[in-house]
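For reference, the chain that follows is the form predicted alone, supplied as structure tokens.
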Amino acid sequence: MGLLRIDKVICDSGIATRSEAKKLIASGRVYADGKKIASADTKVDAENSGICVDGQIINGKKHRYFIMNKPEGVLSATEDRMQKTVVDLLPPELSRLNLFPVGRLDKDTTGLIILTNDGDFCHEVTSPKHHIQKVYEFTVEGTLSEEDVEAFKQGIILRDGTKCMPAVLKIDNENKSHGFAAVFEGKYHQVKRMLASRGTPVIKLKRISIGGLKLNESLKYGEYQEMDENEIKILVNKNVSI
């Protein structure tokens, strides 16, 4: 990343605006590698300088990645005048990072969603050509059969003629209305429409994994946690088996 002005690093961390960062520095509340910073134009290594504001270490990385357990009734968007979005669930210091959701989950679909400010990462995860799998747990009206499993395997053709890529359907042996679907693309309402095309409308839908990354079940709806480098590598390099 190279050296950056420390006021920019503080701003990029989300804890303050650029002007607020300058005031923090002027009041002697900012340190780097244990030394008080006297000037806003001081250049530092954002990722390795151990920058502290009011005694708290800040994250100076340019790109940030968060896992959220999306609740029902919240939009996968950055803003909406009428309805609450996943970004609205974040505290102010993270809202300043210009985070956006990677892909989308329908308003009434719950589960794993990733928020980032890294556009290249978003493209890698969402582009079908990278073959990163998204796994959903579902409950439907009616019951599913091995014919449905085979139809998913061949690639469902939706009622409007849209062709979906081959996907994986796993039916719960003890409850034929419950199961898991794995897809490699993100068409509009895709899993719902695929299941509806088999005469089994979705009652409940939850995304439980993306690539090799599983939803942390300890996260309550609306809660989030920052991803580490290992989780990022697992996500893009491995798919979960269902």
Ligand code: URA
Given for the second form:
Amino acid sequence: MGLLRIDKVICDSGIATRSEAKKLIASGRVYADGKKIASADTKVDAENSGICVDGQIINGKKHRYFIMNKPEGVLSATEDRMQKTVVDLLPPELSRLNLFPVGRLDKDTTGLIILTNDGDFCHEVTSPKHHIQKVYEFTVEGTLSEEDVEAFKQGIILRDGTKCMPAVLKIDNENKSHGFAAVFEGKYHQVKRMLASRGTPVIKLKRISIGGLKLNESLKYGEYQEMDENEIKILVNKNVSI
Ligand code: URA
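Same protein, different state: after the form predicted alone, show the form predicted together with the ligand.
Below is the whole assembly, all chains and molecules, this chain first.
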């Protein structure tokens, strides 16, 4: 990443604003490579200088990636004047990182959503050219059959005539109103419209994976966790099977 001013690195980590970072430095609370930093314009290697504020190492990474289990009733947006967004669910130190959701889930859809401040990564995951698999667990009105599985395989034609790419439908053997759908594109209300076109409107929808990355079952609604490098790689390079 090269060398950056230490006050900027502290600010980018989310723990302080730029002016607060300057005050922390002036009051002798900031160390890099074990040495006290005397001046805000000191240049450091953000990722490798072991920058400590009040004895705590700060995260010097330029880009950050979080998985959230989106609750129902929250918008996949950065801000909204009237309604709560996924970014509103983050604590202040993370809301300073300018994170935004990667792609969209409907307000009533729950499950895996990624928040990042890496625009290139967002593009890679959401670009229609890359066909990254997304898996949804659903409950529908009515029941599904092998004909629906075949229709998904062939590519559903939505009620407005739009043709979808081939997708995978897996019906729960014990409950034919419940199952999983794997899609490789991201049209507006895609899964709901695909299932509605088969006469089985969606009652409940939850995204459980993106590429090779699965929603951690222990993450409660509204909770989040930081992704590691391996999770970022498997998201882009693998798929889960349903
Ligand atoms: N498909 C939908 O219909 N809704 C979502 O939120 C995501 C995929």
